[in-house]
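Listed next as structure tokens is one chain, alone, in the form predicted on its own.
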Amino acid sequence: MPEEDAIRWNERYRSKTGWETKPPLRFLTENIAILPKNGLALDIAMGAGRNAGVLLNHGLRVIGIDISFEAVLLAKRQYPHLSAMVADLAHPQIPPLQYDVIINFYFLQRELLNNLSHFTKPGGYVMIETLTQKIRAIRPQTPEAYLLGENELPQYFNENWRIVKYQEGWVQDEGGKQKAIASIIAKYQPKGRKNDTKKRA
């Protein structure tokens, strides 16, 4: 399965254009400023790079995987300062460092989110955005294991974490479609005070 998803996307970043001006996700954007100014960041199934470039701009060092290392070569042709590397994401070979900021989008791998804390250094943020079950209503053919059931997102932060945002529901992409996601930016609070979630529908 790993091999076939490596040249599925391979594939898909060789026959069509317009990677490099893709832009960032709007949720990372608009909430930039909540993350730290200096320190590791690490982009999980990162693409050809748009918003791992947005960290480097913050001033983040960053750590981009995926699977596809066409998507890899595009990223680092954009940025030459990121550090990239193909990694099977079907079991998460994360370098085994610890980060300020992490982030994933659109990329759901469950054994990963239970293990947030041991990559996360205390004090840092993680940050995800991908589709819930509810985008099944326009997008049938979209098999429920890579989605996520209702407030299913919350539940892999424990109190050792402060949810600093959560939204989940139907937004606009930024190409004007809909889509129905889960997002949240997570603070790792180790032996600190219990959750604190603002919800926005």
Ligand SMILES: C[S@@+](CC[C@H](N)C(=O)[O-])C[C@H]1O[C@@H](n2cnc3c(N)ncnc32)[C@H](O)[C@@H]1O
The other form holds:
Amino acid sequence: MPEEDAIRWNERYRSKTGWETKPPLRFLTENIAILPKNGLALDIAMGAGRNAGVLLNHGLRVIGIDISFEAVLLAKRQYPHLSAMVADLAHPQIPPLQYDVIINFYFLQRELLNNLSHFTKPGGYVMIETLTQKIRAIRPQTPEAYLLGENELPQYFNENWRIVKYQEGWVQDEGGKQKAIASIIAKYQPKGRKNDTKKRA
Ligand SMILES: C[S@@+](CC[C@H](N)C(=O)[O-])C[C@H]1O[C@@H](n2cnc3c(N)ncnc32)[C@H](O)[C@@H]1O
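Provide the structure of the form predicted in complex with the named molecule, given the form predicted on its own shown above.
Starting with the chain above, the whole complex follows.
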């Protein structure tokens, strides 16, 4: 399956044009002031770099990971200072560092969400936005496994996190299309080292 995903996404990045001018996610640009201006950031399933570029311009060093080498090439071409790697995140292979900022947009991997505290520096931020099951009302073919359940996202953040922002519902995307999403910004403020993740099935 991951190999098929790599082929499918490579084909998409190769055959479509305009990746360089695709606007970054509004949730990121509208909330960029919340994030620190220096330190290390991780972009999970980065794509062609539209959001990694915002973090670089904000002052952060950025590591971006994606299964598609075509996406990584596009991102590196536009942002030579970006550290980028091709990896399959179905079996999380995140460079074992502690990040000041982690962004994860439109790629749902629940094991990663369960382990965010291992990768986030105390005082660091996680920003996530992805589709919810409600999208099936207009896109019934979207596999359920890729979609968040109702009020699922905040449950990955236990008492060691402060939820800075949370929204769930229908919004218009950057291209004017309706989408059903959940978005969160959480700050890691660990009270202790034991049991600092809330596991979900
Ligand atoms: C909907 S795109 C989102 C890209 C980017 N986060 C953005 O908001 O522009 C999903 C991305 O996930 C990547 N992807 C899909 N399966 C993956 C996997 N198993 N491991 C890593 N990346 C994957 C795809 O190549 C694609 O770039």
